[in-house]
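One chain comes next, on its own, written as structure tokens: the form predicted on its own.
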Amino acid sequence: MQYDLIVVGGGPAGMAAARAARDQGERVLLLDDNPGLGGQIWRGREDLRLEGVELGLGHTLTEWRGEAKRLILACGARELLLPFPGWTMPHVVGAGGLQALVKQGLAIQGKRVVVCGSGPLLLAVAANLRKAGAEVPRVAEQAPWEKLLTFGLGLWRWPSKIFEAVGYATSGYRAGLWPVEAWEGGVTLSDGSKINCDYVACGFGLVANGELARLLGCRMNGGLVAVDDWQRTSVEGVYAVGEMTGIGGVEKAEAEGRAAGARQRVTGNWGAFASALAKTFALREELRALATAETIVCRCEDVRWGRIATMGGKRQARLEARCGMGACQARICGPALEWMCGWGPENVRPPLFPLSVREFLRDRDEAGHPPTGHSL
């Protein structure tokens, strides 16, 4: 099937890109492996529509075939989870992950939840959990008060963010605080306090989903896709928008999506906002030492920190300990170990996600007939 544009990702950035291109008269296909539009940010909203855009929802990329003149990557980001004693216990979940579960129907009313880690997402999660009826006795942010104050004083450049921050304000917020151990029925924080809770919602920021961009050969810059003022990558005809180019929230994602879809220069100073966020919530050195020798670092393959702490890189960890060889394909342990050990990313090879037998057989049958253009 021939298209003018294929958009990969149905979150705010991808939807904005698809709308802008549609309004320019282009034939657009939007793909997302989620069953509905909205991505992680707007998950569960039933009012989202994209008239005039062909949708491929609820499928992996390998289940679709199409050719296009342009390709816009809006693959978003995932949570960074750092290993610490007890982090694999059933009541310890990702902060954004718990929010997604609540949106999908998890009963949270009356439950006590400690939210901890780093980044503005913690406040948004805490607010949404309280709205759903949960009790949030503590929001623990690892960044120090000094950095948060400097960041707050600079928000005059982005007035909408001032109102957003005020709306998320909570008396339980503490800076310079992080989890050191989870135990059945609670968590211990770095100040020695022990808090009983039903859930520990923990996330240490976000990691861009850059695997597809790397597979296509796009130039990367510190884990992010490098783009110009029109959101063009180093690969001809391929654009990247949203969290893939810098963690900056919904407004940045939509601005970049609109620009890429309409082939225009991006407006607004959102790149500077993303840089300010990254500087403010940079992880402190103490977090590198959270894991003990017995702490599991690769949950899929049950690999403990003591087994790989002195290894020279991901390749050695894979070959000798199967670290990163499980179902998630190092999407959880990979970024954590890159930060903890200073390891660089490995080369990306297809398939990006595990294939079903049906998909594998179909791809094998179609081998020898390579498509042209940007194809998925």
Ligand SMILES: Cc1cc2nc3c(=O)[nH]c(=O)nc-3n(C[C@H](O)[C@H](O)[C@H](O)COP(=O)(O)OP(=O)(O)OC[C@H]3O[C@@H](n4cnc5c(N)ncnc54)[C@H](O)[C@@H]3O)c2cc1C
Given for the second form:
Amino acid sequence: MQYDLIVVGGGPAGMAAARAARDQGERVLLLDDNPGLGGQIWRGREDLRLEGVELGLGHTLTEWRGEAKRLILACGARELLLPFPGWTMPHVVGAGGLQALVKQGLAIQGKRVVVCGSGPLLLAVAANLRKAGAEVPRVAEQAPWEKLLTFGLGLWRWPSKIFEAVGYATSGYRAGLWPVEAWEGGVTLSDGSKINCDYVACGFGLVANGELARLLGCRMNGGLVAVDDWQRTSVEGVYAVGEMTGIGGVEKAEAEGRAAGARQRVTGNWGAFASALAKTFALREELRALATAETIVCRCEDVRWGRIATMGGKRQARLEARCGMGACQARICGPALEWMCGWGPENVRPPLFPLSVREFLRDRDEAGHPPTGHSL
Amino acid sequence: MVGGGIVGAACARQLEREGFHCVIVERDVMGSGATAAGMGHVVVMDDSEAQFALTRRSRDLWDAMELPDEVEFERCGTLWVAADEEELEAVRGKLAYYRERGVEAELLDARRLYEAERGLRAGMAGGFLVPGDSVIYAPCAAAWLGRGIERKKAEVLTLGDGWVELRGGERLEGDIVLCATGAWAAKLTPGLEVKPRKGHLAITDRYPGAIRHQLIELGYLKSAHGDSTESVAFNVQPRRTGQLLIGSSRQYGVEDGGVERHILERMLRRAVEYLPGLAAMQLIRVWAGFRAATPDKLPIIGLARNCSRTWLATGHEGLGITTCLGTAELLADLVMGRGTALRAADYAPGRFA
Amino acid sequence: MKIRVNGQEVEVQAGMSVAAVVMNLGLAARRSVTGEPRGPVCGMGVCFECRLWVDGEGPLRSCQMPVREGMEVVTDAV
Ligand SMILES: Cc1cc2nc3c(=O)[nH]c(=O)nc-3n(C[C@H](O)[C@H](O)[C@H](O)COP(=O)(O)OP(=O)(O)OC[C@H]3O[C@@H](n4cnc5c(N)ncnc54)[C@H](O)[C@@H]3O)c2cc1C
Ligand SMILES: Cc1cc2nc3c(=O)[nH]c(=O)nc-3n(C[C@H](O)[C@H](O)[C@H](O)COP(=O)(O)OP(=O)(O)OC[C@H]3O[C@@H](n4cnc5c(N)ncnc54)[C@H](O)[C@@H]3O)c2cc1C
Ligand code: FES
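Would you generate the structure of this protein in the form predicted together with the ligand, following the form predicted on its own above?
Complete assembly follows, chain above in first position.
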């Protein structure tokens, strides 16, 4: 099947891209590894529609073999999780992660949750958890008040963002505070306070899901995909939109998606907004030293910080200590070590996500689409 | 010592023992070339008398080593699988050959084959078991062999007799210079009969106990020792982690190190034909590497042409993890002007002339 | 709808993920390679901490897997 466009990722960015291209009469296929549309923010909403676009939901793109004229990457972001003592215990969950699990049916009513880490996401998560009946005694933001205030004041430049600022009045919100240790039934914060809770919802901001772009050979800029004003990457025919090109939220994602879908120049000063966000929530030095020698850094392979702290880089840590060699392929420890030690990213190889040998060998899925298997 | 793969590391270790002060010049991380890409099967092979002698001697040397835990040494044995009676019949000669030379081996009928490995597809004729073969984790083995030896991170651009020139112009001299740059050897020694031969591997998530031996189809011998431009064979290894490492493929004439789906697919289909349970296992990573292939499938060990101080240790094809120790021993004997346990002429650089 | 988790029948709502079901039961999804209990972290398919076995296949990410009538889930299998 020859498509004019394949969109990878069904969040706001990918949906906007698919819609815009469809409106121009293009034949579009949209893939998402999740069984539902909507991406991280709209997942679970029942009113999402994408008429006139072929959907391959529950399908992970693990490999690209070039069966479309254009490819738009809209793979979104994931949370940056930093190792600290106790972070591997089952009650410590990502902040956005816990929210996602609640959408999936996790019973949160009446549970006590400490939300901590960094970024505006913490506010959204705290609000949503409370709405779902959880008790949130503390929201701990590592960034200092001074920076938050400057950012909050600057929000007038992005009018529709103002409502987010209201969040700073969230009860239990503290700036300049971060987790230092999790223990069975609770967490200790940097001011020494020990809080009992059922879950610690902890994330230190977002990092782009850049693996597919790197596999395709797109030029990266820091951890982000480098694009021009038309959202074109350095690889002919490949575009990137949304959080992959800069962490800037849903409006940026949609604006970029629309532009790429319609082959137009993107409007809006999204780069400035993304960098204001990044500056405000820049991680403090103290967080680099949270892990002790005994703390597990690579969760898949249980590699402890003491084993790799003195190594020369990620490749050595990988080859000699199995750090990042497990199923997640360094998706979690990679960005953490990048931030903690400045170690650059490792090569990406297919399959982008693990899949069974049978799936790998299946050229066509039951419905007969060549691309909706796991490789294109 | 140019090249910090397992061969360079083993040779450096041996020469240090002879009293040399060695510096390993490696352009990347130690053990990051073929050594990081390979399977780590320590195996006796019988394509030729010389191959048998070198692999067997090397396996003895591995057995005699006291290896740290991270080298993941496991004596799991090799089980060569005979798909039909014809293959089983043909393997009888192999049995006699191994036994005459004092290497333990056994013929398994079909019943014993399935006792040994329940996961094999029904209908196989039998197997040839070599219980003394092992598996190691080569990157850690290379790091361990090279431990305590001075290292220099640099790329060698020119190789002379007793000297090398690095990128940036620096020149290093040595009483001995060793070129152990694996598949890249011909770059520094033009005319050397070493060609890169690409191989793919795939690794699964952890399935402890799924298989117990390194499993190889007898047809592998044709693939490894033949000269076709492209071949695959069933070759699956149990890692200590419980993972299954799936091989193997061989390609000449490909320079790009990227993963190629068509050959990977052939390789995996072959593996599933022998081990149906693989189909349901999760693949977590695939990669490719280059073997340093020579026309007679034997490594090149000895003084470089027209040199008195520059030596070669390359061309180990698909056996360098196994044969690095035998190579290092032979090299040290040659350097020291001693008699050698192996027939040095079989591996001499000048033999193709 | 009903599924089985470690041999026990469990009543679940359509649309739930297997990860959520397992967390609601207070179970760890898997054991780490050194034996620690681990549960879902990212909820979006990238951390692989929610891996478990379903209908004899695995380890699979349970946060990306909606419940299906009659499915057999096994946690804690290394
Ligand atoms: C965990 C998390 C929670 C968040 N919660 C909130 C919130 O509560 N409020 C808020 O305002 N913002 C939230 N955000 C920010 C929000 O994600 C962005 O503002 C917006 O959704 C970005 O849209 P996107 O389309 O770029 O990415 P996403 O919405 O993340 O969509 C990307 C999609 O691509 C899919 N995908 C990725 N790789 C592949 C592949 N190889 N094959 C197939 N599919 C693939 C992913 O599963 C995902 O569905 C959250 C972000 C994260 C990471
Ligand atoms: C897919 C595959 C499977 C294999 N399976 C097995 C197996 O099961 N058992 C077995 O025994 N063998 C196996 N092998 C073979 C084995 O991996 C190799 O024979 C062995 O690793 C060779 O080691 P080496 O040190 O010669 O080469 P390498 O490990 O390649 O080392 C050469 C080093 O030299 C460096 N270098 C190159 N040029 C320069 C320069 N100009 N300046 C500085 N440094 C330089 C490189 O960076 C590299 O690190 C396999 C190989 C492959 C590809
Ligand atoms: S919870 Fe992270 S992959 Fe499922």
